[in-house]
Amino acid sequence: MNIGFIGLGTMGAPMARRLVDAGHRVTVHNRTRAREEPLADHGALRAATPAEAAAGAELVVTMVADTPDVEEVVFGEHGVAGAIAAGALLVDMSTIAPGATRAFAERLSAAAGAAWLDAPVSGGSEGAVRGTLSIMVGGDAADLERARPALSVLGSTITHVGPTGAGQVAKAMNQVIIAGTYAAVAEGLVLGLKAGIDVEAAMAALAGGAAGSWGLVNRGPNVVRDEYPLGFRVRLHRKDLGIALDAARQLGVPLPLAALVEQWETGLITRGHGDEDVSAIGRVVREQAGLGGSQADEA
């Protein structure tokens, strides 16, 4: 296929690279120009803009940070909407709010006659450097089948979920319980801690239990050693609670875990933790139960 892509940071540029190496015809946009080089080294040919990385393209993927972030290059000043073609696809991999795709999707079928995908993913950095990301699909039935020649190379698991926005709203969900999990993997492990006991040893054992989960086999390492490198970062899981709150007091859910833990990560970023791997929702947990800090909160 020939393929757009816009938006190559954490999650983004591995995915582009899977799409060369699969044999798509790539062409690559992102804002810090910079971060074009390596994908252009590897095969991929480079875009000064977002409307010239939608031109010619059958599907363009747009992998970028917020909702403004996604109007700015698919509406602004040389945006997609300006160069994609008719019967063209664009395929909305970033997490953004429902109600705003649902708008963008009927002002770019008015502007270009072009179809939309919201498509977030779930699986971190190491799922997109693999190819093992879930995808949850919002949009028609058909347009997915026209992209899952491209998406079966970024994802092991694509799901139609439903109607334009649908997607948006299983990746809130997805956000939700990834809130939940981490703060209770962190709870959990630092009770373990406290007491003195092996904690390695007994996180083998929780894996082969009921508590085992992605969070705790990957994560909960980062919470024992108090070390939190980067997989998805916690100023972008805030953002996409943010997204799942607003959701939810428009829907009348109450969401009162999801809340707590925006308030730690809010206060992880006023720390300067924004950039770490949202695991880092254990150095709260660590630091109530006076296991401390980092060197940086200390100094």
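Can you now output the form predicted in complex with another copy of the chain? The one shown was the form predicted alone.
Coming up is the bare chain, nothing alongside it.
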């Protein structure tokens, strides 16, 4: 396929590379243009603007940071909307607001006659490199089939969850559930740490039962050690939680756990922990219980 790819960050760069490797004709653009160079060395074409990346493409992928960034690359000066072919397809794989997504899709359709799929991902940079992302897709089912040859290179699970914006809602659900689950894991573990029991043994026992979760198994040890290597950054999770909380507010859904965790994350960022893994939520729970340092410091 003839693909325009805009946004070569931690996620976008390895995704674009996989599309090149799969034999697609990929034209890349990034705001910081130097980031295009490794992709060009790898066989991609370069475009000076989003419009240039979109011109002649059957599929345009956007993978940028936030809602305003999508608006800029699509509708800004030299944006995708000015060049994308009628009947072509924009696949926004960024994590942005569901409501804005619906508005952008209507606007692109009206301006250029192009369709929109929202297709945010989970699975992190490792999933981007390996092509094992989980892709949550909102939009028309027939459009998803048109995009599938590209998406199947990027993800091992592709789930159609409803009309335009539904993919972003599913991603918001993901971040809300992670927030509360990680915080719950931290509460349980800090109780055990403060009581002085063998928390690693308890963690193993609990992991097999109704308290079990990916977070307990894979991030619980971070809380025990009070070390939070990446992973997924606190500042990015807080951005995503902010999107989820805004969407929830518009829908009239109170999310007290997610809101509390978002506040904790704000404090973590203030104190210089924004680039730690999101399991650093455990740092807050530890500190509130007077377990400031590493476990070794406590012993």
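Positions refer to the first chain, counted from 1. Note that the structure is predicted; figures quoted are calculated from it, not measured.
Of the two rigid parts that shift between the two forms, one contains residue 255 and the other residue 143.
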